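Just the one chain here, the form predicted alone, laid out as structure tokens.
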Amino acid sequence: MGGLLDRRRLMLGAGALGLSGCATRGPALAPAPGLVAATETIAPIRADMERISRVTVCLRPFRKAGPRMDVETVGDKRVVHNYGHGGSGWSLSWGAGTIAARNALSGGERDIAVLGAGALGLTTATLLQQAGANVTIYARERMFEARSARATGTWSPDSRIAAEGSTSPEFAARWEEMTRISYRTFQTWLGLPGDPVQWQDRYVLLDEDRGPGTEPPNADPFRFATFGDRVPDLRHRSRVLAPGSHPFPVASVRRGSAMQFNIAAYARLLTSEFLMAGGRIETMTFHTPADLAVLKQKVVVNCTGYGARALWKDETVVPVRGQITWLLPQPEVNYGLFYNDVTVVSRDDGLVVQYVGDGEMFGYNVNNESVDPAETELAVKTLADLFSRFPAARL
């Protein structure tokens, strides 16, 4: 399969290399043959204006070229990078820790900065701890405060991690080392206590079931890229669901399951181990990279994610907007679907909720964390006229 169709028809399905920190694109899946004819018990989605219990925005940094994780000199320090994972942050921060880890202690100190609080500032800073070292986060804002805290949570370890043609030849190896250390990583943390980590039915929906070959030319300036082929092992089939064998009013429905995180429970949980094993957590800013003088450590790990185009003055991080609507929580909603550029993902906290758009640049280069009352709006309608097209005996 091919075209932005088929991404879509896919991103949700199983296995999920699908959704993304707070946006929403991922790579195909193969699609298992045959039709699923057992009865689908579902519970409805209350889409309602009324039910909104918050609107949030972030932005993604996005790098064509990948993350940054190089290592350098400032001053007397040596800084070690660990930023602009686009959307694939959550997803790729225990390989990406791993590695930030490995070059932070590869000189022999074992007194650590870490520069953010966010998702890849916490693991970085675990990792570290886990090595034997004494570990510090710096960071203007906890983790409730940060870009990380609005992601969507869904599993997507290639999710605008870089441009198409844009990265080393070595890039790719990379990735794959972070993402097979990320799986293997939340494998253990599912089952505990509040579900930080755990699996989900996600549900592709299309009001038509057209083939491959029937969008216009691909017209976005490039395309991101993916690289979902390198890990066929860590891919969930989905499977097309009979006719009459569920009850949304669609005529294609593609079944599959997805990794997600309970971003509330999982950071929650996350930092409280941190502190547990003897770190600290200090509130303090940085302007530039000269401000690191004021700190006694000689290595600074920087996790810095969109702030550092600020911080760094790196200009080759990108923003890529992502605006989430959440409606109050649904226990009885266990499952996430996709339809009309729609995404859900019931977590929890509440259902959230987020119009991706109708090309593969949504939001990109898009430098605004102010609320768009019309993208809200056209989500929960677009959800709206789905559910209130349910048979009455589901409601």
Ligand SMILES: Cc1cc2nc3c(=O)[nH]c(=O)nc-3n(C[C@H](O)[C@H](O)[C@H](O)COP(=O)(O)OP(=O)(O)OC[C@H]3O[C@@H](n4cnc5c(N)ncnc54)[C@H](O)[C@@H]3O)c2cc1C
Given for the second form:
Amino acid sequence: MGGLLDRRRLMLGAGALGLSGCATRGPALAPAPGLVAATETIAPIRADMERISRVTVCLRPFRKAGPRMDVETVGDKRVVHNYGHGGSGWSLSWGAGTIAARNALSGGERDIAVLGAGALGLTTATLLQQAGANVTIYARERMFEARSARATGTWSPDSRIAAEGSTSPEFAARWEEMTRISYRTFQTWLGLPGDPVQWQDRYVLLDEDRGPGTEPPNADPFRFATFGDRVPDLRHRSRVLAPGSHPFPVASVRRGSAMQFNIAAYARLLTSEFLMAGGRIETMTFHTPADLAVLKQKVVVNCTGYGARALWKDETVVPVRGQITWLLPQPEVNYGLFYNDVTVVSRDDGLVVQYVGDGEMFGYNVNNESVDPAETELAVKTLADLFSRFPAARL
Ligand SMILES: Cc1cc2nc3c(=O)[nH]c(=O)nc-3n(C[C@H](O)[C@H](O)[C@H](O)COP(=O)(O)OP(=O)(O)OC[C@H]3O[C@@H](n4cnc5c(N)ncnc54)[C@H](O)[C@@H]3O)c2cc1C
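Can I get the form predicted in complex with the named molecule as well, since the one above is the form predicted alone?
Once more the chain from above appears, this time first in line as the rest of the complex follows.
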């Protein structure tokens, strides 16, 4: 499986960019010059099985070739695809939506149907509205029942977005366009009431002080593609903290910054802005592409995520399962961390705790959306062990 580098890259479920350069393959792994001291107080996480508020499971819609974004004709409809964004759907949503909206409007139609009310559907619909279109979303589930609502919520634009060597020559440039548009857009969501989008410190904690060159041989059937080198200006490098300058009871600590999405507040704001601008959301299930014939709109944007596998009979969409254990919110925990294959993101709606396995292959091709209690226990107990050794623990 993936090995140390992939595990560190996975911190907080994020890809290279989400890691702020602290655990990627390549140059970003080089230790930062010198050691710095932590300055802020670090509140301990109350990792206790009794503080679990819920456990959720979700499937990332992964395609080796990257998201499907082409245009096809079905009966009298022009269908613009926008699905299969793997572990990067929230992160790439504004950029992918911009490309999909451009394709949808290129024929001159201004009455547009969007299938799906997840991250991709809502952002694409908003962008279409901003371009002057009348938009109706048709979806089986609204946002909070959709898989998007069960995501970690970190900036991770190249997390399980494609397989190395399986994308078209143009894909890397399209990924960069999507990433830059999304990043720019997220900066306009910072500093709002409820913090729909915010920056937080992230710590990578290792029991052994292992440097480059300790990576075991990779036995994965393929590698996930990484594109972080295309946007070095969007990286926020991490620093090694000097021993004794922080309270973590481990051999090595790196601190970086990462952008995160507080999905409860963010998704509600997205939905209400769409509705206030005159958008409509109708509950509807489609069983085959031919069912689109019932729609009055001639242009349809397909944002059905993992649902596209069944709807479009697209078996190139492969599930990558992920389970989140939610601990009761701790507003004083204003950081996230990675420790022993467990990640934490502190959000307003709870502490998002995830066992991420030993690499990005963890959960690959697993379509089981039921809760695994052993996985939850492992994640919470790993944190409990860490914080039981925390100095002056006030658990
Ligand atoms: C555990 C986990 C953690 C993740 N963390 C992150 C993260 O931190 N950052 C990040 O960027 N990404 C993350 N992701 C990935 C992200 O969640 C997905 O890429 C994203 O949610 C996909 O959004 P979507 O809108 O395409 O699909 P969905 O959210 O699945 O929405 C699909 C919509 O289409 C509708 N639909 C589907 N089929 C039909 C049908 N036949 N008829 C009618 N309607 C239909 C659904 O009802 C729904 O409204 C994570 C994923 C998982 C599983």
